[in-house]
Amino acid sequence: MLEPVEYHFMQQLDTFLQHFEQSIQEDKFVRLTLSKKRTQDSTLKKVITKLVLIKKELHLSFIYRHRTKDITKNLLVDQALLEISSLIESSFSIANLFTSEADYSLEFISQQKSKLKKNKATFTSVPDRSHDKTKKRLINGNSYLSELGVLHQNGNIKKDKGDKFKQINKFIEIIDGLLRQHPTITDSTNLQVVDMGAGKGYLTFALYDYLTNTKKLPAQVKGVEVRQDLIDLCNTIAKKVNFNQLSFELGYISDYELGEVDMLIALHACDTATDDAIYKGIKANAQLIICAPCCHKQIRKQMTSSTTLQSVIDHGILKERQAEIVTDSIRASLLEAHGYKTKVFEFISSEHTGKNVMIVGQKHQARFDRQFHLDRIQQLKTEFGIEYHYLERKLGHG
């Protein structure tokens, strides 16, 4: 039989849980927190719960806050009620229920004392119940991303394609920002875009989708690739999803005859293939040149000394990273020397891909000092004992 004080506490607990249930039924629930643990040997410090909608069904999302980590668990409302009751009875002395109508506080003070209080509501409105915040996407790609193996037919991301999906969306976000900064490119009556080294076409398809379906631009997009099987696959998918102005062609970047182009893209073209793409973009007077380099062997082989940074290039991995920095610095300066405003930045976190540096050149009409940029390149070459840069020679400066 329960002692009077314990019986009184259980009555208060029942009342507290009734308020909890009612707040959910009336959609007034904001948050519930459990704190002031009863036993010092437990690593669990606090529990926070919020109401979420998962697959159209209400759940309580529990965050179990330990000393060194948080653990999240989602329970259906009936299960959550039992979990909260158990935690209050065994582990915590204070339970706070926040609703849009009132706040309720239940406190277990001692074996002889407990209290339940009602206070003025801290919050006057309830939070969004969405479990996953829906981020506005700039592409509509369920059909082609499913065909390319990134999404399931129901639109969910495949287990091993999360990084690829993030990369695709980040790339389109970058393109969107560039077009906002360079709006004249969208004035073209037939926007010409070439993706050199298109691979399986993930980004090429997404770019076409963004330009034609999101931006409603009259765009013709071509992907250039050396593997015939990928060209056949991508052309088949493009036809299947009715991307009528998207096509894929066989060709090496160095040999490809580039006609009129407004936007040239070369993502992860290996070593000097990136330079070939930049060269062709400059010669074609492309308004946007977008590269994500891969491999930097041409400069690395030449780096033999440095008057001040010898200790950096004494070690293989540091020399490799320094070669990347020097190579891309020269590429950026050469773009500047040919009338492009240049940005070098992280494309996407290295957590998702190691090939994460992007170089963007935006054509401008302002005056520029070509010799200034060529002199900077020469200083870099002298510092690291570099004879020449491949792109420099292609452009006739070496």
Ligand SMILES: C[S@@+](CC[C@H](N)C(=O)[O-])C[C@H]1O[C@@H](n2cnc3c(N)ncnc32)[C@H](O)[C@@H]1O
The other form holds:
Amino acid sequence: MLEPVEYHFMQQLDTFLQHFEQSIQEDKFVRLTLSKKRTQDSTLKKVITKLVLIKKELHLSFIYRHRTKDITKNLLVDQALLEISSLIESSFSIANLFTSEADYSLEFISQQKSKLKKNKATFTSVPDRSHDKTKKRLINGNSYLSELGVLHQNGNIKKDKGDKFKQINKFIEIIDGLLRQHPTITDSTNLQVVDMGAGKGYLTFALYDYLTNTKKLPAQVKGVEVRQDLIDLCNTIAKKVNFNQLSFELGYISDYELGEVDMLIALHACDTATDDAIYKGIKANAQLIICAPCCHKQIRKQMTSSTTLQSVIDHGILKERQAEIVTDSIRASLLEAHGYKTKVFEFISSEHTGKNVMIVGQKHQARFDRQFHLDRIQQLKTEFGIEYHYLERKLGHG
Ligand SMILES: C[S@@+](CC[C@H](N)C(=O)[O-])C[C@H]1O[C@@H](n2cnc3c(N)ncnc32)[C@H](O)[C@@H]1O
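Can I have the other form now, the form predicted in complex with this ligand, not the form predicted on its own?
Every component of the complex follows; first up is the chain already shown.
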């Protein structure tokens, strides 16, 4: 490692940029980051750049990390050099260049004083430049999507099905991410998946297609639905498109005899049907429980408050939203209380659907404090004068 030297900033910036250019010419560039903003003129916090091939030309992809969002911009290498130079000159105190040969860091102290350091390479190989360019398609089959009326026969999306298509893709992207975080699930020699309240089966078909055709996993997927017409339609399409291990069964979620299950899904199942599904999943020890709740009526009727919180439920729409938040918080806490690491996030932007919150529970083996979560639920219930939550009671608490 070279000793840091104090030197004139602009000269050191020049040397730093030469290393950057050279690393690109010699295909040794890994990444460049800019941090420690020295001006407070915007919400920009950090800049991360990587090299990507776009239409066979090398570009630097810039991620401008703001306080609440990321903005991405791709620039040709010459333009990127000017952009980096200007950002370091005007805004950032620290620039880090990672190459497969060495790491370089430039620290701005003042125009007369800066530090340029060379360190051992953190990364010894360069990333695949083409990797980020093409987004891998996670759903393959067009035929089931045209049978379900999402696509035309030629593969184009039907005019009124854009949102549905986006939702299907987003759902599969989420599943893809979850399976990466939970790889033991994919070790199963016969992955068992049940989709409770499958409806017309858009997401059930897409999930089957993703598991068996994209991931090449031996999977059996079942949809449970209370409407006979939908069961008949989905079974007919499954047969037609040769999805041999996909089937749909008539029944209520609460009555369904759930055998072994690895992944339990319940998307937009009405009101407490979501709770019935979570309950079944917990009892069957499902590794993954994924639900996107629909309406939240059960506790809304009970909600009242003797504290300042009354003002947040005074108005109908606010009460409705508060009921959603409280219901889903209780669901998440109950999953935690039963050994599930739980995440709650936006499934798809609210401009596409109002029903856009997803709760994911991933079974874990770590120790957990059930009472802690049950106490939290009790506090929340007390706060809002709630006598009981449906799922809580089903699970034998409260
Ligand atoms: C809003 S749709 C959602 C369909 C699908 N999961 C989706 O997200 O695209 C809800 C479906 O759940 C079914 N459903 C509601 N309550 C149910 C219950 N208790 N048991 C079985 N199916 C139910 C309804 O018939 C309807 O088809």
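Positions refer to the first chain, counted from 1. Quick caveat, the model's predicted, so the values are computed rather than measured. Here, rigid core means the biggest group of C-alpha atoms that superpose within 1.5 Å across both forms.
**Q** Please check if F171 moves between the two forms, taking a CA shift of 2 Å or more relative to the superposed core as movement.
**A** Shift at F171: below 2 Å after core fit.
**Q** For E260, decide whether the Cα shift between the two forms is 2 Å or greater, given a superposition on the rigid core.
**A** No: E260 shifts by under 2 Å between the two forms.
**Q** Please say whether, between the two forms, the C-alpha of T33 moves by 2 Å or more once the core is aligned.
**A** It does shift by 2 Å or more.
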